[in-house]
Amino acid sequence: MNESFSPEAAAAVGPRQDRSAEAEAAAATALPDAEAEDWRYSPIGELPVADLRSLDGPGIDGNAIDAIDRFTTVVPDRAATVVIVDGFVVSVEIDPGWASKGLAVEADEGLPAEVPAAQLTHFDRLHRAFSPAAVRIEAPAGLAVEAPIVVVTHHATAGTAAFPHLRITAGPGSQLSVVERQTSTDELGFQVPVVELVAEQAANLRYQLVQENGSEHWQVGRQLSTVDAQATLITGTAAFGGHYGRVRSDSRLIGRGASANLVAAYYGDGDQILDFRTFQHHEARDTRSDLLFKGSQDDRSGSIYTGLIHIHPEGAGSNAFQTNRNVKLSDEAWAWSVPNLEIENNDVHCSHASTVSPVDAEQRFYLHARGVKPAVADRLVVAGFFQEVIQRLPVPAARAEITRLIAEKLDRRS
C-alpha cells in the first residue's frame, strides 16, 4: 500500500502485540497479480492502492445512519444488533433475555483472523495488522437462539481501507442465525472483511450476507468455516454492489456427518465485477456439501466463479455437489465459470456443473406468444431464475429484502 499502512500506524490501532510485525510482513508481501491462478480474470491490478489510507477511527455520516436504520427495520425481531463503521465496532446491543441465557456478542481486540499461513496474502496481512477488533458472537452449548442477530457494516470514509471482522461460533447442539448487511459510500473505498464461522458438534449455524456497496467500492473478503460432527452450516451470499467485489469461501467439514449448504445470488450491471472463489473441503467421512450459485450480468458487467470440491483421503462416504448458473442480459456482459474436483478417496459421490447463457429463448418465446412485452418477459424470466436460490437462503427474514433488491436492478434495466 503506502506509508499510511506502516508498522507505526498499525501499532496505534490497538494493544495487540503482533500488529507491527503483520504490517511489516504485508510490506514484504507482493500485491496479488491477476496472472496467479487464484486471481485469474480479476482486475486486481487496477486497484488504486496509492489513493488509499488507513483509519484511526470511524466516520459517521448520513448514509451510515440510513444504512443502519433501514436494515434494522427489515429484521424487526432481533436477538442482538451490531453496527460496524469503517471497520470499527461502534455499537453492540443484545436483548437482555438472550444475554441472560448465555448468548455472547462483544468486541474483542485480541482476535486476529485465523487464516492458514499458506494462504496469507498482502491483504490478509493488512487485515491482521489494521482490523481494530473482531465482533465475537457465540451461542453456548444447547442454546437455540430463535431470533437472528443483525450486523450492519458500513464504509463511510472515502479514500480509505477498512478491515471489519466477525467470528461466529455455534456451540455444541446450539442454533444460531446471523444476517449481515454491507454498504458503503459511492466514492472510492476498499474493504477487507473476514468472517469466521464455527459450527461445533451437532450445531446449526446460519449466516446470510447482503452486499450493497457503492459504485466505486472495492472489496476483497474471506469466509472461513469449520463444521464439526453432525453439525450443519448454511451460508447465503447476496451480492449486488461495488465496483469489484470478491469473496473467497473456504468451508472445512472436519467431523463425521458434517453438512454445509452454500448458496448465492448475484446481479451485476454497469461495469461491476463480482468474483467468487469457493473451496469445499471434505476432511472427514460421511460429510455432505451442496453449493448453488446463480448470477445475472447486464450492461458491461462481469462475474467470476471458480470452485473446488476437495475430497481428502479420510473423506470416504462423502457427497459433494457444486452448481453455478449465469444469465447474460446483454451482448457485452461476460461470465467465467470454472468448477473443479480433487478426489483422494473413491468411495464418494460428487458432481459439478456450470452454465453461461443468455435468457432462455424458449421461455422468452412462450411469454411473447401470450402477449408479454419483451422487457417484461425478460424480467419475469430473471426473477424466476433467482427463486430457487432465494428459497434456500438461510435467514427467512432477509429473503423479502433480497427479492426487493433484485427487483430494483430489474427496474433500472427497464
Given for the second form:
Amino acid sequence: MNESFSPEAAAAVGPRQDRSAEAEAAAATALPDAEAEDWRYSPIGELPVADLRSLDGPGIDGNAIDAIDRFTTVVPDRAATVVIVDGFVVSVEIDPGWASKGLAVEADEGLPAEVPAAQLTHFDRLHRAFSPAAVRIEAPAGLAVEAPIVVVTHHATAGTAAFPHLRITAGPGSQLSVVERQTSTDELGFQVPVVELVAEQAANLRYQLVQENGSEHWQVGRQLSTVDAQATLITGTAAFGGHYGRVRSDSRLIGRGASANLVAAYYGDGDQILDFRTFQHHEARDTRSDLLFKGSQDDRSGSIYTGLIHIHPEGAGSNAFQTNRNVKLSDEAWAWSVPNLEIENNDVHCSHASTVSPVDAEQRFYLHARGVKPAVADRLVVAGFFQEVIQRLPVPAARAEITRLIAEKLDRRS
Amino acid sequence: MTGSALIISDLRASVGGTEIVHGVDLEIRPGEVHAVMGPNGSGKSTLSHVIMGKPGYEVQSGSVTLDGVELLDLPTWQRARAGLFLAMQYPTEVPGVSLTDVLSNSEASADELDERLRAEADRIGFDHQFLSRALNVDLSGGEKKRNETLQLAVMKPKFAVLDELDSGLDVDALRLVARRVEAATQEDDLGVLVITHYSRLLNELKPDRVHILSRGRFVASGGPELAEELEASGYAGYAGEPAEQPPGAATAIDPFADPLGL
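The block above covers the form predicted alone; next, return the form predicted in complex with its partner chain.
Shown next: the complete complex, the earlier chain at its head.
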C-alpha cells in the first residue's frame, strides 16, 4: 500500500515467522481496481492509500477502551465479550460457567486468515502480515452455548489500517452464536476484517454482523465459511455505516445435507457505498442455501450486490436460492444488483431474483388513502420492506437493535 | 352551499391521455347511498380513483367538493383526512406494515384503537389474527374486503366510495359487510357511493339513488327499482352504442376494469 506497510513493520506486530514474507508478497501484489470483476462498480481506486499507516499496537489507552460500548444493553446475557481495538484484541471476558463446559474464547497469534491461494489479494496479504491475532472462538462437540458471544470491533486511530480477525468454530453437534458490532471514528480509517466460520458436522452456527462505522471509514471485509454434513450456518449482515463498506462472503457447503441461510439488511445515505459480493458453493449432495439481501439507498448513496450460486459437480440434489431487493429512496441514489448461477449438476433446484425500484406506488397510495402523511407512509413501507429480513436474522437478541438502527436512518430523512 | 355533501360537478378525467370520464355530476348527502352501476370499462373504477386522487389519473375539468372543500386541490392523504374513504377493488398488499401501524398514523387514530379494532372485527367476522399481520398479505379476496370494511368502520369517514366491495365475498360475508356499511349510514350519517356490477350488494345496502354509467357518462338515474330492472334486462338498453363496441374495447380503455369480467 505504502512504505509504512514494510516487512519490518509487519515483523514488529508479532513473532509469527511469516509476517515479513506476507508483507513482501503484498507489496508485490497490485492493489485491486474496479476493472476486475470482483471489484466492478466499487470506488476502490479512490482509497486514499497514501494517507494510511500501519500500527504496532492499539492507538487508545485503557480508559478509552473501557469506555467502548460493549453492547451490554443490546445483548445483556452473554457467554463471552471480546473487545478489539485497531485490530488488536484488548479484552476477552468469558463467563466461567461456559468456560468450564469447554467454550474457548482467546486471542491466538498463530492463525493467519486462511484465504484460498487463488483469491489472495493485496489486502488479504496485508491481513496475513499485519493482523495481530485471531480471536479463536470454539464450542466443543455437543455443547449448546445458549447465550451469544459479543465481539466489539472498534477502529479508533485515524489514518491507520486495521486488520481484525475472528475464527469461529462450532464443533460437531454444537450450537454457537456470535454478534459482532463494528464501529469507528468519523475520520479516515481503513479496516480489513476477516471472519472465518466453521460449522462442523451437525453444528448450528450463527453469526450476526452490525456495521456502524463512521462517515469517512473504508472497509474491505471477508467472511469465509465452511458448513459440514447436516450442519446449519445462519449469517446476518446489517450494514449502515462507513464511507465504503464491503463484505465478500464465500460460503462453502462441503458435507451432505449442509445448509446455509444468508441474510442482510443494509441502508446507505449521504455518499455512502455499501458493497456485497456473495458466493454460495454447493460442493456436496443435498445441500441447501438460501440468501436474502435487502437494502435501501437514499441521497446520493449507492449499493452493489453481486452474487454467484455455484453448484459443483458433486452438488446433486441441492437447493439454492438468491434474492436481492433494493428500494431506492432518491433519484440520485443508485444500486447495482447482479445475481449469477453456475450449475454443474442438473439434479438441483436453483432460483435467483433481483429488483431495484422506488417505493411502491400502489403501497404508497393505499396508505395515503388512509390519511397517512407521505413521509410517514414511505417510512412505514420501507421499515416494512426490511421486516422480512429482520425476522430471519440469526440472533434474536440483536433484531430489535437492527430495527432501531433502520428507524434511526429513516428518522434522518424527515 | 347548504349543509354537508359530497358534490361532483362536470368531472372529466383521463388516463394515459385518453379521456375516460366525460362529465359526471353527482350530489351525495349524509346518510345517502348512491349506487353507480355499469358494464366493464364504463369508467367506474376510474371515477373512484379520480375522486381519491390516485397518481396517473388526470383531471381535465370539473370539481369534487366535500362540505365545500375542493378535494381536487388536495393530495390524497388530505382528502382522507377531510373525511373521504375509498374501499379499493383490489386492496394492496403492504408487507411488514400492520393495520395498527396504518390507523395509528391516520387522523382517525385517537384512543383505544385496539379495542375498537377488535370490536369492529367481531361485527364483520374478521379474524383477530389478521389485525397484527401485514396488511392484506396472504389474505383471501373476501378477507381483504372485510379488512377494507373494518378500516371504514374504525376511521368513521363522512363519505365512502366502495369500489366493488362485493367482489370476492361469499353470500354470508357480503351480508355482514353490507349491513355494517348500512349501519354506518344510519349511526354515523355516512354518505356512500357504491360502485358495483351487481344488484346483489344492493339487496343488503339499500340505495337511495341508482346511476348507470356507460362510456364515462351517467346515462340514467333513478330509484332502487333501476337496479332491479338492470338485473332483469342487463345494460344493453343503456350503453350508448353497445352494438358497435368491440368486445375487447372495454379492457383496452380501462386497465383497472375487473379482469374476471364479472
